[in-house]
Every structure is written in structure tokens, then in C-alpha cells.
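Single chain ahead, by itself, as C-alpha cells, in the form predicted on its own.
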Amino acid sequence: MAVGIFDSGLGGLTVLDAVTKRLPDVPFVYFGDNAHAPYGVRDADDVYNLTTAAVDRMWDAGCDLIILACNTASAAALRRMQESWIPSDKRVLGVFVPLIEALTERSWGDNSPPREVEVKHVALFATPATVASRAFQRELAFRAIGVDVEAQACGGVVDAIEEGDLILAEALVRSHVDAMKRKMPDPQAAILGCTHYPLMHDTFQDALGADVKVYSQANLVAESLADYLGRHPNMIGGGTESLFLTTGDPSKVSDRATQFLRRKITFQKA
């Protein structure tokens, strides 16, 4: 039975790769809204409208549970969707939760008061829209105190990755890390707050230095999803086969996806 993975473009493939390895018997429907990527420069209403349109299409494909493997959509659209749009028999989950659970070493269901955690200085690298939403800081504040979060909007990185220009993406990452270090010279941890960014994990780590713990979301989301499906097996939808859907050019997107995952991926028009 199919579970949906949504992203504005190719970045969610990092999550897809991790969840398929963790849950090999579950078919996944991947939806890349490549025609409208990147979301990180769009306003909240635009992100909401594009995300709900994509989720609606994935419900048609038999997905009752969908992961927004897009930090911008999770930050700008998810809460509004959960409050007023998602039917009671469906679920849409974001990617912030597993990350904050890992950073604070406490489960999402732990409703005890915020407490001090080991990590005090955190660098957040994200899209301009995610940074502007302050969603990560808001969710973190419910669970931890005394954590200094410095955010760096990483303009251009998603565009470069989507175009397959990894030389430009690397140069941009190093530039954004330099800008972060001017604001926070000695972060203890760094959050890659966009699912495209794990494709540049080694560059982030090299630029930040070996002493900085770099958190990316793919494996954390995979473990969280496995746990969720173990507790809510009824949320596995009625779809029975894996699909790759895109609003962009299927041939071009398939080539890029095959390059990133190093296995043949064939997209079809959404």
C-alpha cells in the first residue's frame, strides 16, 4: 500500500531513498512539483496552494499518508492544512518533527516543560521562506530552552541542484557557510533545513569543520515513518505500486533523479 512523498523538486529524493531502504516492502508515490520549484522564494499562500494541489493528486493515487519532504511546505503550509483542509481519514506529516526530536533527545509526545539540552549553538541553513517562517525556532522553543539558533537563508542552492550544476551549488554552500560563521563563529551543530541540502552534505561538513555535528533529515524521517506506521498501520493507503510524478518535463526530471540516486528513475506527468 502506497505512502506519498512530496517535494517541490528533487530534494525529497534524499528522503525517498532513505525510506525505501528502511521500508522496502512499502510502495511510495513520489511527487516533484518541478515546474514550480523552488518554493523557497514563494510567499506562504502560493506555497499552500501548490502543496494542497499536489497532495490532492497523491490522494487520487491511493496515498492516505503523505510526508511533506519539503521544509518550505512544512514551514509555510502544513499547520494551515492540518487546521482546516485535511480530511479526518488522511494524514499529512512534515519533516521538522524527527529533526527536533533528535536535537532535543525527546519524543514528540513528551509534553513536559521545555528543558536545557546539550547543544547550545545551532546553525540553521534553509531556504529564504523557511527562515522567514521561523517555524523551526517556534517548534524548538516548545521543547528546549537556552538554545541559540542562527539562521542563514541559502539563496540559489536549490536552483543550482535542480539544474544539475553541482559546481555552482558547492560554491554557494561555501559562501553561505562563510556568512553564517560571521554571525555564529563556533556552532556546535548545523541543521540542513532543506531536503535538497543533503546532496551537498560533504561540502557543508567540510566548510563547517569536523567538530560541527551536521543534522540532515532523510534517515531521521525514515526511522520516524517506520515507527509511525508501526503504530498506525491503518494509515497505509490503497495504492499498490510505486510511482514517480512530476509537473515538470518527465524526461529531464528522470535524468536528474537517475543522476542523484544512481539508479534508473522514470517520472511520468502528474
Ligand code: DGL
Second form
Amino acid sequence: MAVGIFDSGLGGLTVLDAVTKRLPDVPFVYFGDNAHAPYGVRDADDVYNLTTAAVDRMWDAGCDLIILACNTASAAALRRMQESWIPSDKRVLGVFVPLIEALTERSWGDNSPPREVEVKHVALFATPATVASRAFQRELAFRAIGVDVEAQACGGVVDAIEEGDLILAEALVRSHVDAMKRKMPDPQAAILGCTHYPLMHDTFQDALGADVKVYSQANLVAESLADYLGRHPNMIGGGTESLFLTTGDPSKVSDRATQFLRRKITFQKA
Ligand code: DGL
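Could I have the structure of this protein in the form predicted in complex with this ligand, to go alongside the form predicted on its own above?
First the chain shown before, then all remaining chains and molecules of the complex.
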């Protein structure tokens, strides 16, 4: 039995870490498409082709359920995959919905009509492709009314994290937060809409100020996955081994992953 966790690179490790803690008996197959990261500057066809190739590989590794722990792939490719590509005995889920449900004070699967919610001014930080897709705004509009969302495309941050240049990543985060504050001086909440960004959580929080509630996906996705598997235990696939797969250089990716998660992680070639 294994569940797949996919990201363009290292960001999905923030989700992997949370799901592993929440579901310690479930083996996870992690796939980082590090050779092709960042996805955030690619067009939708490109993201679709890369994502489907990775998901195919994870099915071969014994996963029937795959979490796209990548907002860019969730925004640019997931709907197209669900419409025509995923076989009926497999599932691929994205990472937006748990976050939007938390922001809009909803429990899992509450599909009641949109209503007023506590937060009125939301700052969204995401990759250029996710911002361009407007997927967050769409999902939010299904659930809430009267929420003002300002989006900031955070160019460069994913590349800097993938390269392990956290000084550059920090400088870029601060400048993106400055740019956001010029558009929306007093957000009540900030969404880290890219799974790489929790690795810079403290910098976002510091630059935004202590009054801003920062939402990131890892724990929310872990709760949703636990709930989903409770209701669909058959979706834990046939794989029995936890694996870390990468299209990049396994030794370089292992070093970065070990640095980020502060435990030994060993990737192998996908
Ligand atoms: N972690 C991916 C996301 O959540 C990063 C995207 C990228 O590769 O640019 O969007």
C-alpha cells in the first residue's frame, strides 16, 4: 500500500513531512520533478505533460491515489487530467481545496452555497502560473462572498529554494511582501499558495507582521488525506515501500531534502 506525493521539486516535502507524521503506517512514494522545476514559469500544456508523466511513474510504483502537492500543477493540469486522463480506479487530488475550506471555515466536503466569512482581505502568494490561472479565486468564490483577494506572483523564489540559496529566497520573499503591501496594506490573512513557501514561513510571517494569519497547506492537506483514507481505505494502493524518486541528480536532491527536513532522505533516479 502506498500513496503518491508529487511536486515539481522539493516543495512537496513540506506536505510529505506532515502526512508522514499524521499517517505513520502509510508508505508514501514521493516524486520530485527537479530536472524540470520550476513549473511556475511554464505554460499549461508543458505542466500537464510533465505532471502526467510523473503520475504514470507513481502508478507503476504501486500508488492508486496521488496528491499533487504542487499548486502550479493543481492549477494548470488537474482539471484536464480529471476530465479525460485518470483511469476510473485511480485518484489524483490537488492541494487547494483543504486550504480554501480552512480559510472559509468549512468542514471537508461542505458544498453549501457561498457565504460571508470572517476574513475580508486576503493576500495570496503563489507562482506566476498559479496566479495566472486564477484557480484560488475560483475555488474561493464557490465558497465565500465579499472576500477581496490580492495576488502576488513570487518570481524567483522556487528557483532560489531549489538551488539551496536561502539568502536569495529570503530577500525575494521580503520584496514580494513589500510589493503586496503596496497593493493591500493591511491583509488579515496570507495564503502561501506554493508548497515551497512553507520552507520560508518565518520570513513571510516576519515581513507581513504578527497580526497577519499565515495559512500554509501541509497540515491541512494531512488532515484531509487522513479523512479521505478513512472513508476510502481501498485507495491505499499496492505499493509497500516508501520511496523518494527524482528526475534530477539524486545526490544533490538528497542533500537539499535532508537539509530542509532535518532528517536523512535518500532519493533515487525516477
Ligand atoms: N511547489 C510548487 C507549487 O506549489 C512549485 C512550483 C514551481 O515549480 O514553480 O506551486
